[in-house]
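Taking the form predicted on its own, here's one chain by itself in structure tokens.
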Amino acid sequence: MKPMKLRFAPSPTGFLHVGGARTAIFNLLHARKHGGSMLLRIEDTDVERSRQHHAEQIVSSLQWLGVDWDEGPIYQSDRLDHYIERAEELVLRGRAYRCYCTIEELEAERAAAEASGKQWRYSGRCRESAVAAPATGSRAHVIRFKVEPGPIEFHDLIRGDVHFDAELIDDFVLLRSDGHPTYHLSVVVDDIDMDITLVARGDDHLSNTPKHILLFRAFNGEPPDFAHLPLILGADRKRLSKRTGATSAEEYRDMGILPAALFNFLLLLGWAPGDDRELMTISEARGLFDLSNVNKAPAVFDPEKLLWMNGQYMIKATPDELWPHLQPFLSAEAGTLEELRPIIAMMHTRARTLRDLAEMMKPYMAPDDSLEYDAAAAAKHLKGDDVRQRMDLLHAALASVEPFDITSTEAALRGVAEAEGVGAGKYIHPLRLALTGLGASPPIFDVAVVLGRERTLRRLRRLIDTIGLPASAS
């Protein structure tokens, strides 16, 4: 018995769709849970759609995802000699046949069928003239592969059992005019070619599977068995596309989901762990995943939800995790980790993506003379003729204060406000103002404490130097 080994297979038309990302995930965990391995296969003979930056692409998204395959990546571009040999062999061997009709003709008859209220299928004319001999001048000419009737059978780990009437399929081609390989034709080669014992992917596949089993017993090859899975819709419950949200892992990546959550949340459409947990590890889903408990039903992609389990992720992460994915998104002269790490510390809790944390790490690392001031919370926290006397005061304590720890920066502003008779309020919002630029933060003392003492009186005295000037001079 051959040892389990499935395979990611996707075509560099595009980005890796989340469709193809969870079928990468799917396919590894179940490898991984039943002891198999997995390949990375680039299926790109699509000449006219295939592009090598995409493939580039989506082997990088793979990568930062943390889908890791154990052969690989294979590109189908490198085997088309291999295919042409395959096709030829099923010539000489009376299962395919060499097909002359020109588009025109095929245009013809599907004309004539439509007209006629019928369903095309080509008539197989060429089929009957079929001899097992090599192509003889230049006339142009596919390779069609003879189907013959009778029941295609075979169990589905998702579906269960499926059955198919070869009556129904067409002589399909095989080798196109140009000598490249059909879809059908260098899928089922290359999964013979590299024991693949699992096929597990997409439903929309459904209706190549019957073609694939012909394939493989025509190739004397033993059929893997296979998993269709079931699609993603988007919250329309129509097929997900860019109208309803992302659909590239590649765009949720700058959008500022970590990978893990993106992992996470992927392996959450359409299967799920048997208990109420939604947050696992990849080396928990690993134990758990299994391609047969895979719910038959398409899944719906919630971006809300998404949101709410990268904040989950975000809350968990501790700085030195998060610094790696939040570089992207901070301006070259932000600082290093060591630098912005208390910074990160106080903020990540507050945020649900990256973008988020590095838009709201922005007041705290921007130079101390050019912080905005909030125009709503200004006219609401900088009221009254005794504001600028109250923030002298301050400024006073909190220079003396010793340790500038968030107990002492708090008990030196509290004993201010309580020798002047007034509640901490008229304290803390206005520092808060000077301090942040917003009407709304972390705990202002914490802040305080990050940015430390020289740039806490640094911003707290440019505040007090604007109060009282005019708008436009502000």
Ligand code: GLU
Second form
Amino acid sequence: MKPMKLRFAPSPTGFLHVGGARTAIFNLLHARKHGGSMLLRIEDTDVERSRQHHAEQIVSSLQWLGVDWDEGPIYQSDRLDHYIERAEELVLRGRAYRCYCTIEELEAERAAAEASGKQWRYSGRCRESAVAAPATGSRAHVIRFKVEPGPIEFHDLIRGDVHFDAELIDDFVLLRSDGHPTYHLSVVVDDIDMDITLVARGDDHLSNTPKHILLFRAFNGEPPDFAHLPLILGADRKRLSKRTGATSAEEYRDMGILPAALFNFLLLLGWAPGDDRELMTISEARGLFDLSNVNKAPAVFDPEKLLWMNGQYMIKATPDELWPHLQPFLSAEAGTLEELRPIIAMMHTRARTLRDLAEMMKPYMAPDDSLEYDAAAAAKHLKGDDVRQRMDLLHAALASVEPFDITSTEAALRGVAEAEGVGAGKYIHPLRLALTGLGASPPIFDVAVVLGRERTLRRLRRLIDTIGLPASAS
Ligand code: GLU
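Return the structure block for the form predicted in complex with this ligand; the form predicted on its own was the one displayed.
First the chain shown before, then all remaining chains and molecules of the complex.
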């Protein structure tokens, strides 16, 4: 028996779609569980739509996501001569033929079929007149596969037994007049040459599979096993598309989703580990996932759930783990990990995305004299004649407290409040405004310690100086 080998075979006509990313993940995990391997093949024979930069983006998105592979990337565009050879071989063996029908002739056939209410299928006109000899002159032609009638049956790991009737399939094109193969030819030739034993792909390809099985048979190749993955639907229950949100892995990366969270989320689109667990690392999933446990029913892509899951990953990650992913969201002058580690440690449990985290970190990284005060919070917490005096007292207390840690700064503030006979809130809220510019923040003594004594005092002094000034001066 051949060793198990799967492949992920994206067409580089755009970014890595989340559906494609899920297909890659499912292929990888199935291969890993069964000790098989996975190959990456770039299906770039459609010259009109394929782009090299899309191929490169797909490769880098897969790497970002944590999908690895054992062989490739192999580019189909490097194998064009080979597809021509294999098509010619089928012509010589009488399993395919040259078709000289012009576009106009085919259009006329189609129009006639439609006029009589029938669905058009190529009449097979050139089949009879076909000669196996190489084409003469430069007359344009395609090579078509000769579809023989009969049942086509295969077992799908997800859908069970599938039956098709070859009657319904017309003599499809293998090689175009410009010498480029159709998807059907290149995919089957490659799956044979590359010893693929299991093809797992989106079920939009289900109707192509009978054609492929006929081709495998024509090449005397054993068809691989198949697994057709259920569709991914958007929140509107229609096929996932731009209408309802982002569809590429890159867009989620740019939104500030962690790769491990997206991996985990996509893994659960159509599969569940069989217990209540939702959060799962790649290495845990490696031992559990199996294509035969994938659901037949379409999966719904719920962006809210992705945000929740990302938040869970943000909570679990250490600042050092977050750093390489967070850095692209920070400005170049933001600082080093050494400098920012305490701010990240204070904020990472509060953000659902890296982008949110970077935004939330801003007040703490900003120069002390550049904070803007939230107008509503300022109106609420800076009113009354004695705020300035209270903040002066607090400033003095924080200037001398030792050590400048969470416990001592809190004790210092509470001590001043008690001595003045007012609630601690009268100090805490203005202090928060002074240190963050905001009405809400992490526990304020954490904030003070993260900023350090010097910056805390500087920020507090600046607030004191603005109290009582007209709003525009603050
Ligand atoms: N290249 C095809 C696509 O991107 C997939 C082909 C396959 O997996 O057989 O849809």
